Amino acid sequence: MIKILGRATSANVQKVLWLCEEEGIEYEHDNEIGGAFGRNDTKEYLLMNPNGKVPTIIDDGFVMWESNSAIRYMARKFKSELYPPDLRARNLVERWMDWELSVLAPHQGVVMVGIVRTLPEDRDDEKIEISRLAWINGMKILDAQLGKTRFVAGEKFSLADIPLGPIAHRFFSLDIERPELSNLRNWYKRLADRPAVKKWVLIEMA
């Protein structure tokens, strides 16, 4: 059975929980690690994950970290149709997954931490604003893609949509100024109808 270590309010933990729920993969979840729970800086945890971040995923003694890498592993192991076998189709999926990490996640993280986890008097407003604008620029790229295809990597829901879903939820839920990107909004609404998203993504942000 897959073991998932990490608080469910983490976007990276949500990716793994979402995939498991979507594909009916059996899992155990220790929610009380990371954030206000702590425990991710203990010697025991750091031996598994030297980054001290969440999630850490364990499959029959095999330890994984880096959420996108982990969900690719799980999709291969459980032969998920969300990860297409065709070489070019798979490349499209992986391209958007890597893009999420390199383009969106860093800026989303700065805004999220700055607004949700930092007291107003301690915020670096200039830093938050720079990341807000960069985040919007990235979401405009995603919006343009979603004007061409129903889902991120094509006409069918795939593994590419999972890393981007939690970021979209934060984009539309945080109290920030943003453009009304209709393609992005419609895709987000389609995702929000999925039971796994309702259970693990459309939850309190912390």
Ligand SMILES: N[C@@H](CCC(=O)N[C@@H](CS)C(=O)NCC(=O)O)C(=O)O
Second form
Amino acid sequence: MIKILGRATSANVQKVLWLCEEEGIEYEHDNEIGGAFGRNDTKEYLLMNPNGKVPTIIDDGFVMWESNSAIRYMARKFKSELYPPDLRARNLVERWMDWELSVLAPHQGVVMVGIVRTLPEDRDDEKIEISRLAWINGMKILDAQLGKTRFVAGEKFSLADIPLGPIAHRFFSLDIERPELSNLRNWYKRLADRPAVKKWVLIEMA
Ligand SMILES: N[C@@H](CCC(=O)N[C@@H](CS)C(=O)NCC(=O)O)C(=O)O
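We have the form predicted alone; now please give the form predicted together with the ligand.
Now the complete complex, all chains and molecules, led by this one.
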């Protein structure tokens, strides 16, 4: 049985919960780790995940961290059709997953933490503004892709959509100035119809 450690308000935890729900993978979830719950800085936790971040995922004693690599492992293990075996089709999926982590996530994180988790008097407005603009640049690239294909890596929903979904939810839900990116908005609406997204992604941000 897959065990998922980490608060469901984390976008990275949401990816793992979403895949489990989407594919009917059985899992146990310890929601009370990370953020206000703490418990991710204990000796025991750091032995599993030296980053002290969530999620940590355990499959029958095998410990994983890095959410995107964990969902690829799970997709392979449970033979998910969301992760195509064809070399090139798989590359299209993986490049968007890597892009999410390297290009979007850092800027999205600065804006999210700055606005939702920091008191107005403690905010670094300049830093938030730089990241807001960089985040918008990234979302424009995604919007252009979604003008060409129905889902991120092609016409079908795939593993590539999962890491980007929670970021889109924040993009459209946070009180920030942003351009109206209609391809992105339509794709986000399509994702929002999925039961797994309703359950784990369209939740209050904290
Ligand atoms: N690249 C890592 C990032 C993990 C990460 O930064 N997690 C954040 C939450 S999204 C975290 O643990 N923050 C500290 C906390 O929640 O206490 C992954 O994808 O798993």
